[in-house]
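Take a look at this one chain, the form predicted alone, written out in structure tokens.
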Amino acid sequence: MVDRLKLAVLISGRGTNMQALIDACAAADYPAEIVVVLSNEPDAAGLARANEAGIEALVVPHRDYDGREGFEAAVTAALAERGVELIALAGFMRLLTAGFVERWRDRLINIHPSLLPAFKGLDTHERALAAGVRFAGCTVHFVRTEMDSGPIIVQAAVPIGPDDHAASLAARVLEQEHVIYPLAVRLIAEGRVGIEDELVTVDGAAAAGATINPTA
């Protein structure tokens, strides 16, 4: 059997985009396993998410350390001993330094609700109704020092309706954000993503024909 690429998944709280990943983990043909979830939050409901599916559960506590640099250091250490290939961010609300992200360069993603450049940061949902765009969506991206910045690697487009708001907008696109972690931790995995100038590369990939919002 190939081996499966070694995921850590990085979580603040409740870790739904874990769990898909560990769903997707799940199946005999997916070619990552998770080999640890890490938190920086002892009382992270997603611990417990890690626990039940029999995934070892490490929590790094931030505030035990003087600054970001002796918990980020604590965390690589943590990481590098169990042999991680590639960092997933999912809902981990610590911003990294630039050592940090520069160490797992290309080996660090992260998932962002909006269809990135656009919204970066917070209330994303809440922007996108307010700019009165007609879709929304979420983001896989590579991280760089600048927040929510990096090469994009899979994105998914929601419409948005007449009578949306914030919540529901989010759930829609909450879905979405389950679909395409785990494609692009699979894309990664089976060696078929690169990166040039800045651009991902995708061996094999084709793009979904054109949505128009609204319609006549």
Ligand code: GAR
Second form
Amino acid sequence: MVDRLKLAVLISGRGTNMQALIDACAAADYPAEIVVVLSNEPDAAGLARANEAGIEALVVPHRDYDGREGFEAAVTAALAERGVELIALAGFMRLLTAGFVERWRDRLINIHPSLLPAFKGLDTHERALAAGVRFAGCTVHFVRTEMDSGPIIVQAAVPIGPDDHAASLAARVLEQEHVIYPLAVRLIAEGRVGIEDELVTVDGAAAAGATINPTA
Ligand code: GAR
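Structure of the form predicted together with the named molecule, please, following the form predicted alone?
Every component of the complex follows; first up is the chain already shown.
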């Protein structure tokens, strides 16, 4: 088998995106493997999922460290020790310092539940509904020092219906998160993703038509 890209998944909570990556990696022809799941929260439900899949589940509790630097140094040491080549943040709810982001520059990606650069931060679905936008969605992007910013790799747009509320929208967006995160990791692992002037290029990608809302 060809060498698979060594992936670390960083979580803080339930870990459904991590699970989507675990499921993708289970396919023999998927070009990445998860070498470690790391959580800053000892009680993260995702840790049990990782254990069940036979993947090392490591806890680095941020509360055990005086500052962000100490915590991040421990994370970096654990990942470097395992030969990690790409870090996927999957509901990892700690802000990262510039030092960490630069240490892993272009090897650190995140998934966010909005069509960035719209709706950075929390409560994305509530804010999308309040703004009356017709499309919500999700984004996988390379991480830069400013929160929820950085070159965009993949997005999925999810139309907002008249009866949507935050929970219904979140559920439909989450379904798409589970599609685009494995896709983004695959594109990177296949060496098809480049960054030019802080914009992502994807080898062999074609433009789609239009998606218009409402659908009726
Ligand atoms: C996901 O919706 C992810 O996009 C979001 O947290 C959720 C984690 O769910 N991330 C952020 O808001 C980061 N800014 P999961 O633990 O089930 O994957």
